[in-house]
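Just the one chain here, laid out as structure tokens, in the form predicted on its own.
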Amino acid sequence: MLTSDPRFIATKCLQRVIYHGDSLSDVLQDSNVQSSEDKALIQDLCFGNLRHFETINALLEQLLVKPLKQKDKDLECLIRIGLYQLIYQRTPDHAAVNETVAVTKKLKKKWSRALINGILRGFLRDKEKLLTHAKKVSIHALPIWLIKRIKKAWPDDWKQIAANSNKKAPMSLRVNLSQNTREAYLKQLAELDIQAECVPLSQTAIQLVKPVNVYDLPAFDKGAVSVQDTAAQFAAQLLNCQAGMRILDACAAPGGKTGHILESAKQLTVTAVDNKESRLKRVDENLRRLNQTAKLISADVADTKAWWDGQLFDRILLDAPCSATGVIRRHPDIKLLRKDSDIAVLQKLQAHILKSLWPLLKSGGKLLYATCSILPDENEKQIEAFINQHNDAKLCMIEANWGRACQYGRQILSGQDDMDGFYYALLEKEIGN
């Protein structure tokens, strides 16, 4: 981008997400901002805007006499930036208005200065009235189709799920127990005045009171710790890998679970497959930092003839492509990028991958099916259908003090015990079948 102005960059990032369907993670990475201060501001402006997308939408409907033309949607995104600052940031009102208006020059639309200035000052004049109405019509701040599905699936919990989905997620860490104990690492954090506490539900998890730059964490660059939500840390624990086993990590990127698997036991032979070469680079970077190695393969994991060497696996982790409805608090762009019709498509894909990978598992081996979804269609209904179709598939009960037991598998709801929404089902291939 031609300018380093964080508000300009945030405006362009929002435009790509809202009007081009790009993922926020991708557009932020493309922005290639070097300054840590500017990066933090851009992230706050973008994540915050999408977290409060429905409220800001409702304000725009009141403030804009008519919708802006398609070629001027960058101005709409700039207004969103201005409104977010006025409502949710501590930027003084006059500074927020002036700094937002100044971006019109960088957008090469100086003619819009009066328009942007008028809309933002109009909001300030009637702020209380406008906000009251906006929050009333966007009370649950999730798409209507998703609210309906959550209501149906979790009738007693849907309001809490919606509220949790729109909160900021904490920064959680996974301590590398092959290098250090959790207690020892907590002491190292305390010595640097980084406030943190153990998460009792996990053997490896620490939660920070406030987020910090990862490179401020003791020995982060040497693999002593990784950033990973507590719910995601259960995957390696449930797999219970033993020394010398062959492991398949299907749909492996960005590699957090791959690294945890390798930390969990010695002399593992791990094959990590993902369908995007660019995403596998993230896996490679994570493993290098942890000083771990795995065989990385870029392929359609369901097309086993294209990549499998014919040797069976002792364990398979299928971190299935899903709606990601359990991690909206970390990825608020999901509210815009997902559609109701996506669920049926994802169900078919999940079933296809699961069926394709099952023959690769040894008799007596275990496959862990995982998603970051809270929708039963992608989770326990998927496992129920699979077990009914495969006589050699046995459901292993997951005895745990986290989440809730379902008839098939175990579900963590969004924000439950301050964790992301996750689903796990552990299947064993019965010997002799």
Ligand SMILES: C[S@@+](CC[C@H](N)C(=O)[O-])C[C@H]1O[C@@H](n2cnc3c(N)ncnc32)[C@H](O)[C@@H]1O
Second form
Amino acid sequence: MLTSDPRFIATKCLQRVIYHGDSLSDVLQDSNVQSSEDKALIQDLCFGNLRHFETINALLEQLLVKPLKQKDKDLECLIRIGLYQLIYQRTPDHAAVNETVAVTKKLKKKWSRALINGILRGFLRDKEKLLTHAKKVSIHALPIWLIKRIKKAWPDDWKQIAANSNKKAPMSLRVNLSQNTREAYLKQLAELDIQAECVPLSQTAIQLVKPVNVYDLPAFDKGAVSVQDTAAQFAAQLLNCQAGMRILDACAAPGGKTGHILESAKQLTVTAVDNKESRLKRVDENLRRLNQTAKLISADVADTKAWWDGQLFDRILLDAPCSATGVIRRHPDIKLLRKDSDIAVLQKLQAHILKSLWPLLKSGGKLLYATCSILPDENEKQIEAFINQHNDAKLCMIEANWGRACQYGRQILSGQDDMDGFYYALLEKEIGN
Ligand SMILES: C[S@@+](CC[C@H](N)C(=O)[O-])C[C@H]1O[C@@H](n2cnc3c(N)ncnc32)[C@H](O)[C@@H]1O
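Could the form predicted in complex with the named molecule be given as well, to go with the form predicted on its own?
Everything in the complex follows now, all chains and molecules, and the chain you saw is the first one.
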């Protein structure tokens, strides 16, 4: 990018997400900002904007006489940045307006100064009334198709799910128990005045009161902790790997669970497969930091002929590609990027991968199916169909004090106990088949 103005960069990032369908994590990574202060501001402007996307849309409808032309959608995104600052940030109003208007020059659209200035000042003049209306019409702040699905699946919980999906998620850590106890690590955090507490539902999780830069965490670079939501930390626990086992992490990138599996038992042979080469590099980086190793393979995991060496696995983790509807609070761009029709496509893909991997599991071995989705089509129904088609697949009960038991598997709803929405089902291959 030509300029380092954070508001300009945030405008361009938003434009790519809203109008080009790119993921927010990807565009933020591409923006390659060095200053940590600027980075934090850009992240807040973008994440916050998408979290409040529906409210800001409702405001734009009231403030714009007619929608801006396709070639001026950068200006619309700039107005979004300006409104977000005026509503949700502490920047004094005059500074927020002036700094937003100044970006028009960097966008090479100086002609639009009066337009942007007028819209933002118009908003300030009637702020309470405009905002009250906008919040009323965007009350659940999720796409209609998704609200319909959530309402159908969770009729008593859908409002809470919607509210939780639009809250900021806490920063949670996984303590590497092969290096420290949680209590010992909490002490190290306290010595640095980083406030945190153990999450009682989990054996490994710590939740920070306020997010911090990972490099400010004691021994982060030596693998003492990893950033991971508590809900994701149940995977390694459920797999219950024992020393010497052969493990397949089927959709591994960026490797959060691969690292946890390797921390959970000694002398494991882990094969980590992902079909995105660039994301597989992140697995490598994560494992290096943890001083762990795995066999990394870039392939379509369902195409087992292309990558499998013929040796059966004791455990398989299938953390399947999914709608990510349980993690909207961490990835608010999901609200824009997912479509209703994606669900059937994902459901088919998940069923295909599950079916292809089952023959790779030993008799008596276990496969853990996981998603960060809250939609039964990708979860409970998927597993029900699989069990009905495979006589040698037995569903193991997950006895736990987190989430809720479903007929098939266990579901954590978005924000339940301040965790991400997650689904787990543990399948065992019956001996003798
Ligand atoms: C939910 S993410 C996995 C998160 C990861 N297990 C972790 O804990 O960090 C799903 C992953 O599946 C990968 N994927 C999607 N389709 C795949 C396929 N056919 N074969 C292998 N990997 C696939 C995606 O690239 C993505 O990295």
